[in-house]
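The chain below stands alone, shown as structure tokens; this is the form predicted on its own.
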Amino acid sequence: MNKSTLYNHLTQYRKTIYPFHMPGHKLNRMFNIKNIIDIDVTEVDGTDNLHHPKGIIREAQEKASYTFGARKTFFLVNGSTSGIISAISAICQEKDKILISRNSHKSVYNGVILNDLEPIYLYPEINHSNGIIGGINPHQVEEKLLKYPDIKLVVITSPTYEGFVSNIEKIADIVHKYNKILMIDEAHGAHFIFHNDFPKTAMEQGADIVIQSTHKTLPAFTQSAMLHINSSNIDCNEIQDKLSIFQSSSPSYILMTSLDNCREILDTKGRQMFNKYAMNLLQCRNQLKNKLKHLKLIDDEVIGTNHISDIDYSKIVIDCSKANITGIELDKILRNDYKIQVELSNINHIIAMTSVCDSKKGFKRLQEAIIKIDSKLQKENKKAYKYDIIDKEHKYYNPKIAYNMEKETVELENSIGKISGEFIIPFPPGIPLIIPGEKISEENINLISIYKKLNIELMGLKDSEINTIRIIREV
């Protein structure tokens, strides 16, 4: 009998790997919680209730709202996903139009499908030299609001997975000029407010609703997140009602305690911790910026290009597009030879996620490994692959309609020009390459074939082998 368990497997992982990936606590490198099984309780007298907080949970949320700069804060125990879907459901009604950035996380599309909304897309600019997604053009937002005056909600992802921030202040001014509501998926920006080296938060720039994945970049348990309200125009009772639908009816007190513990750490030690973190991060980035010859650290040079107004320096993004190595290969070398696991690897780049819980020794280990690997590489000019779908209009049916239409299964190569009945989502980062109701292009299929060869995980397809796709049956 195999005695291996998930617990044993993960314990061994922690012993052998340094995690430059989420969660932000970096495998228990910054926690005040001990014996967490002792606090695994339920909603009984004295423990309060997340769905109708009157006592200690309400107090914890109020403290968090002050720390993170919100009018009101809701704890999320089903991740940012539950906050995104709940907020969309609270603001929009069936058949409403919603303006969303096409590089939104799959949870935004789930919110669109669940509420039978009509999505209007904003297309981020793409850096064609390295294939990386940039920011949203504020003028494009105004053009869409003028063309579709009945848009109910605007949803934008900022920062992107790579840490690129759009000009949220200008976008907020435009959205409010037309009396609309702006929601920002700031899942990767929960740490911004704690040091001046990071961009201004979306709330500081005027967003009305902001969702942050606290666990991604701060010391909190995976799946714990926060929904922040930054406007008196938002019906908080409606938000609370929708959260009670899309979150578990048995919310984890361990996760809620994790959020409150994180807030307490930041309130009492945050300034000191972040000053030390910022210094270690800057030293690491300077080493990579000055010593790499073939690989390249994405840095300040992208600010002001492709509608990127700022960058999150905590994301160490290494561009492989001019070297004889892919991000996938670089990832494997780091893991196998240096016992370092990064957050994301793609054809063109890798992302090493850092947080306030990373050690100076950890930063040195990362920089020395990448510099050593770089010294063995050669220059190579190669095509930079990109998400073709996100900079072109391919929508044929609304996602909800396509999701429920009759489908047939065809080989991938025979699907070109057909209408997809499924999602195709490279993971991470969870941005759909194809959405139900979009026309499948030859470029899509070529890119999927490359992803398959590189063993990049693709989610959403019924066929786990990724040989076939369900398309809308022609009538």
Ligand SMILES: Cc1ncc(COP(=O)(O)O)c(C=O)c1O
Given for the second form:
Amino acid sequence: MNKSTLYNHLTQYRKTIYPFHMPGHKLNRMFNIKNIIDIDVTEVDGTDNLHHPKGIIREAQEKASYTFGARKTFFLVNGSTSGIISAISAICQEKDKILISRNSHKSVYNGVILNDLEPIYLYPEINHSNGIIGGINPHQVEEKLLKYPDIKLVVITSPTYEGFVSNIEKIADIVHKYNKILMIDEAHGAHFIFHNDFPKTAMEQGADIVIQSTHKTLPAFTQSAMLHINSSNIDCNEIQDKLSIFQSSSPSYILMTSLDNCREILDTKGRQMFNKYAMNLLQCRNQLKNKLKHLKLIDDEVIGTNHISDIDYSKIVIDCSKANITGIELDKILRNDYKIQVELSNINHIIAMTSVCDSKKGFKRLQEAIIKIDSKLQKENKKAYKYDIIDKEHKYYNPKIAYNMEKETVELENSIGKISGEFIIPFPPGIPLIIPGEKISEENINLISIYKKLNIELMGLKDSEINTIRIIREV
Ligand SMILES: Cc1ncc(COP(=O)(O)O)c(C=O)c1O
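Switch over from the form predicted on its own to the form predicted in complex with the named molecule, please.
Every component of the complex follows; first up is the chain already shown.
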């Protein structure tokens, strides 16, 4: 019997909990792969090489590019993270300007710091009653491109963690009018192409580079992801070179096979599987929409607000802002009393991630649990909270400069008005609340103390207790 700590814990978890979280395979046995050990090989004669593919890996990538609608596809074994950093590094040179949505994942900021780029920010609209981040206004993209004509690359996250899609078609037209490159972090949208109920993909809408975490929403192993090229203006050799820097020199054949296997399952059975999934999903959403009294399923009503042009129905987002419960408490009740684990919980909402691997029984379990919890709640109009970060220009120093500047450590409450030398990143979703070089506001500190009280994980700070922060030393 396997007594290793992780194996024991994880197999026990699988037996007891229903996962409404990633990975998209949902811990079930969708894979045609019976024994993982059989495929854990290395680069030898006949097994090809991810960093210079000429054989089976090249063939698998070509098949994936056809399925996902790209000109060329690169397999990623270090998540979208590696694709995002590699693509930014391939396109931008030191000191270049890069236009990024301020709600970008931390990997975008790491790409900025590693390449010493000058970020210009796009601020998404925020829903001021529940604090959830919306989409990017295409006009804002045009304004920035006009103001900073030397911007090299535009990077936008769409969909967001909550499944909100920006108007990429319009944004792509604008970006191309100014002869720039549009990269979309579509980490949460790898499944879009497989059913009409989901939004149009970023590639269908004209994006040049698209990065998808296959593992998040499709049946593929954690860390397996894809970088798609959708334009003849991108130097694919440069992308390949950078991927060889930022990805392991021993890329996992288990992960690569999982990507190819996922593609094969979807090519052969995808239509039928997705039709069944879309039906189960719709039934679950309808039940939640009609039966919840205090909690609220976020649905089509948000389309057209806060620059959200479409939503991903696969994300079951429950708004708690009008009920006497926080998202964190709802998450705990689901886990403890109903043995359901959701992907994310925050002050005012939770996200249950669904996928084509969820069962009808699983959907029923989720909807019944949420409806039952709701029946015991009461109305409460909570104070609106917002991610202060996103609506204000707080940048003071370039992130790379700030990252390397001399720092001093101060108590959090004494840091208001100072310039941060560190990231503060609530996880998930991995969007920095504060970036090195930004001025720390009172709202930031208040939000951090709420996060601490609610036990929301905060990453990026040297002080793991989150009592102090390193600020730029004043000269
Ligand atoms: C919007 C977004 N982009 C990129 C990433 C990084 O993806 P990965 O975990 O595949 O590296 C994440 C991870 O959560 C994400 O939410």
